[in-house]
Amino acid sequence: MIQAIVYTSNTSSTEQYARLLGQETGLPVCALTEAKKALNSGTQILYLGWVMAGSIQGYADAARLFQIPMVCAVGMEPDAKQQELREKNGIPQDAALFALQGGYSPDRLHGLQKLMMRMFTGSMVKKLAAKADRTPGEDDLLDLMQHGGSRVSPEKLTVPLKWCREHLGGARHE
């Protein structure tokens, strides 16, 4: 039985999604650092992690300690490629995987992450700005990279919540 929602967040988008999911399911929510101390090894959890260069941060550590039937990967892109995320992170095929658009907060980044993101967004902005036939999702991503902001919303949890309701017996887990 799923006991908790565990997350790793960098600029708060993933934490916001974890807390929204916790409100809807009634499951307790905690950061991975807290979960390592509070939960027994082998506990079944839902895991949410932020994405950097295709890696879901904290997932490998969480997977070594806990059973994870559902993963939410939170990144800037509105349509992340789930199969690539699954393969790069070693997520089993029987685990549900959902990609959620978070946000971009360059002012909350530091050191190497800030430098890497500045280089990445700079090249992506040029590439997207030059593209004549951008999709609405690409327009939104371009805006996000140029201006920062959050795309976290309860509506984006519709499909993961449906999965939770099916696997938690349909009711709030209290």
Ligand SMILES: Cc1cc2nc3c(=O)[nH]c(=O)nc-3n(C[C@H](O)[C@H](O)[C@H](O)COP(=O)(O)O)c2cc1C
Given for the second form:
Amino acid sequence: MIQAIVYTSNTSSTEQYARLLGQETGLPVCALTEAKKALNSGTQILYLGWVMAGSIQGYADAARLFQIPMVCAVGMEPDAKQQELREKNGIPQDAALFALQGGYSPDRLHGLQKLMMRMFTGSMVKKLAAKADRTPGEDDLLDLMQHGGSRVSPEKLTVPLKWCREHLGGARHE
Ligand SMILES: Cc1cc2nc3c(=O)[nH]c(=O)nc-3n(C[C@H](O)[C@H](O)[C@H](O)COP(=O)(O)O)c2cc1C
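Since the structure above is the form predicted on its own, I would like to see how the form predicted in complex with this ligand looks, so please show that one next.
Okay, now the whole complex, with that chain kicking things off.
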């Protein structure tokens, strides 16, 4: 039985999604650092982690300790490629994987992370700005990279929530 929602977040968007999912499902929510102390190994959890250079932060650690039938990867892109994320992070085929758009908070980044993102967004902004036939998703990504901001919204959890309803036996965990 799924017992908790566990997350790893750097600038809070993943935490916000975890808490929204917790409100909707009634499952307790905690950060991976707390879960390592509070939950027995082998406990079934839902895992949410932020994406850094394609790697879902904390997932490998969490997967060593817990059973994870569903993962949410929170990144900046609106249409992240799920198969790439699955392969790069070694997520088994029988686990559900959802990619959620978080945001970009340049003011909250420091050191190497700030530098990496400055380089990454710099080249992406140039590429996207020069593209004539941008999709609405690419327009929004361009705006996000130029100005920062949050794209966290409850609507983006519709599909993961449907999965939860199908796998939590219909009853809210209170
Ligand atoms: C160093 C660094 C690398 C990142 N790499 C990616 C990436 O590969 N793909 C992506 O979609 N987002 C990437 N992002 C954006 C974050 O995943 C995004 O801002 C996310 O919302 C952060 O979640 P958080 O607020 O919970 O920390 C990166 C951010 C940083 C700081």
